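Below you'll find only one chain, the form predicted alone, shown as structure tokens.
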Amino acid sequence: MNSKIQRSLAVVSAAALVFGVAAATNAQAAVKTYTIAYQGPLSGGEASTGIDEQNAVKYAAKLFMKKNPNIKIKIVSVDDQGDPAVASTVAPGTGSNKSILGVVGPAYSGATIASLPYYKAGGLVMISPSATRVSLTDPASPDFGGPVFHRVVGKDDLQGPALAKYATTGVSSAKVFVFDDQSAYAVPLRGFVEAGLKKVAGATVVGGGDSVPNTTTDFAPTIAKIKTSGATVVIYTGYYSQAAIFIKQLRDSGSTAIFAGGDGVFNQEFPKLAGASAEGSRITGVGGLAGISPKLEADFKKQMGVSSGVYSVESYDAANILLEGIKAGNTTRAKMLKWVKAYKGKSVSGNTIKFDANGDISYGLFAGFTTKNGVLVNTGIIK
């Protein structure tokens, strides 16, 4: 080979190398990264709920990035432990982090109320998968989350009557004792439960009820009131970690009253923590992906290494609303807020998601679950 040919080949090779580097650089430049956050209890006594929800958000992001390789999604984890006091310390940083376009969460109503001032100030849209307190979408309440707060779950004014009905089903002349854990979620839910009981034929509220701190470990005073009242049904509107402690003590006292709880108790950790004492408990809540699509659940387990759990459907839906917004070019907070407020699309459950002016969805059904052989089993939608 002569020198002219060698020089020509060298030039071509160099040009090809430069072209290849440029092409790779352009391909990398074409991939854009956008950030959303998940906020909920990722540590502490309520962590199981937050981990279940965040796993569903991560799963939604995985599927989205697979379909949209030019978009990378970063998820910021905001651990508020389900505690308003903690939420008020982590929300300011989330609100001021301008890279975050939207938040899935907070999970709990009290943490939502504590976070709202910071997210309102930053124009940061929120879609909660599980905050059910009615006042969050009531314009007349100081808790009102507008314009940034939205939720893809039903409110407690629907859950309360459903819980009252489910707890007393099949119980003749039910004598019902109701108590709460003094939280922003539990106190109003108790009110809706008691109102619902007035519409249950033959049911009466007995004993005056009780209200105990969510740090209670000795429920003896409450159990004494339950026994004195002659209650045949006990309804607790707090969370699963305390419910597990309570039900053990209630059964140890010899009481055979039916135990029921709201979606704060709805967690597979409840029967695990309570053991045999939880058998037969009646809980209101919403199911995981398995109840929607066995195929999707199988893929979730393959991708995430665990089964879907509490509020997986709602968390998956909430994440997808934000992800679809990013794909549609809503990559500023103002545009994302506008997108969410005008959103109309399908839930993975088949329901149509559309928010009203106050941030509520157009549907909100609750299912009944009972503990059987150490597992919460879905018994169907409460009608």
Contents of the next structure:
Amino acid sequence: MNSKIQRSLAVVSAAALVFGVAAATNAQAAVKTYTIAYQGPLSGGEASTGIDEQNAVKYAAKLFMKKNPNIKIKIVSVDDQGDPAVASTVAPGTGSNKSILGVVGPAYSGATIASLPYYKAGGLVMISPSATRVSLTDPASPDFGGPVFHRVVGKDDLQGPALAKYATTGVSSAKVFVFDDQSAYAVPLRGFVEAGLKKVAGATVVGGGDSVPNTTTDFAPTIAKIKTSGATVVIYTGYYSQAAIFIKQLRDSGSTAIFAGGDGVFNQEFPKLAGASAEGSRITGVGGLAGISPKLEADFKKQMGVSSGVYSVESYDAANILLEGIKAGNTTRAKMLKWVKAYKGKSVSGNTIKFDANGDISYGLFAGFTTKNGVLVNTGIIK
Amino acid sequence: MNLQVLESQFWSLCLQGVALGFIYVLISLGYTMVYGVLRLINFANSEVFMIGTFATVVAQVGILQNQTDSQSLHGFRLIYTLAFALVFSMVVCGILGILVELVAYRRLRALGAKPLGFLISAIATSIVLLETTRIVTFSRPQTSPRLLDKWSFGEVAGANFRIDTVMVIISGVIIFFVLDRFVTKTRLGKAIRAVSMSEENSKLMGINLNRVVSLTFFIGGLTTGAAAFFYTTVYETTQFNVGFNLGLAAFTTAVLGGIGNLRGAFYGGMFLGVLEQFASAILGSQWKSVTVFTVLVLVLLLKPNGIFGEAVQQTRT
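The form predicted in complex with its partner chain is what I need now, so please give it after the form predicted alone.
Then the entire complex follows, led off by the chain already shown.
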């Protein structure tokens, strides 16, 4: 081959290579990928809660990417099974993965406490949709999550009295038996419920209560105590999978006492697992998307293929705070933390989201739900 | 401390304790039979139980096509369904018992391994079973349908004789009696006892050692499978980690009664079941484990081989 032709061929191919690479780089520059994480129980007995929450986060990201085609959002799923022991094994990886700009979660308070040291060390901002333990935002407590921890849900010192009130509504001189599942979430909540009961006219706490390990399946001794105490209302602070086992045994024992539970029991799996025994149960929780915007709920179902579930409003709000932060150019952890701290915006529920110095929002409304024909039905905000 | 509960619920707690005790007894036979023959603890037995609970659900829902929210069954259909689920769970656990022995014990026995080797291989097998089930079931609790309507024969002194409670106790007694007769009266039972006394001498007598060991694991699996069926029928739920607590309680039962001793397991189970109920009711459920294990330590301090265990001198090292 002629050396001239050889040379020009080489020049042409080199030019093509350079141009090609440049073009590819330009195309990549157009779409940037940012990562956030969702942390909660995605497997295990509490998986239903985590899957519902993660769906809401994915939905928020989907809508965001549609509006902002040049930003791609990657969601890392961090499965802590709602268990502090599991959380402390998955949190170090999340904390040290610098591509993660913020976490929606953890879902549960115990798992939050176990994860906190790693996220504090990594300066990773967290916005929990459902961790309600009071001490998480109490600067005097060793569980204090500041500066990284925030939540868009009301605390247990609001929920406890609301649950006490809802459980005893319409029951004159209520005799209330309260028991917990020994978890980091349930024990303090039980305290706030008992404190709340003192303010309910005519209500008395009876039987001394109980504290049952969350692996228990035989509730006979607790039921013996409930029967001895003559309780007309039984309040359980714990989670839905256990509550379902308990309520069946309580009804089988012949007791007709009202059963009530906190937001740990608030899950549509509860009536499914417990069947007819769950009818009439009174559960405190937070209203879902469907109650706030039927239009948004319809779109959610269309996009995600399933209905929205528990804490969908909170998870959607939490994800949007991080997503707006990314849009505003806060693409380092430090900037994102600053963004969240200074954030002021609207929740899909219409409330104004603004965090106080300890990471709490100013509102927090709990709604009452009752089981009717195998489904938890919203009966309105507890006032 | 809640002593009031004793006044109105004493017999109720006793009855519930005995029913729970029978479930412990049936699982503990899986430990005690194997220990009697091999002087080794079968730590995989708790997971054999767990598999049995899932086998029960598979039999009821998967094979016999009863839906989770289906109505209770009656008459022949009920008896057939319960009997099928019981036999299915027992057979699955029996076969699993044999497999556990083949995988975790046989080769190590042939190589003359130290007890620690068996302990580790049994725990490893147990973890494999546990984690596999966790992955397959997505760690979610599985509800078993209420096929048996829980009607009551009536109350006596506050104790509610409900059909499931009565069924567990009567079946427990029958299974235990049959097993006891089998071990004491039949040729195979005698072979098991012979191996338990002396491996070497029983070999000289022409007993096929491997077959006896397999048989022992099979029988332990059968009783554990029966326990799994009763557990699932009474509590109507299971989960991948259900074996841990129940297995621990059954192991405690075996040790309390004197591991290796069938009748010891029986008394150990009754004692533990009732003790757990009273400790939880009087002191609070949070004190249950503290009470149970304090009593266990005290018993072992006084009788190192359990209440009905062999005297120390007779124990092989």
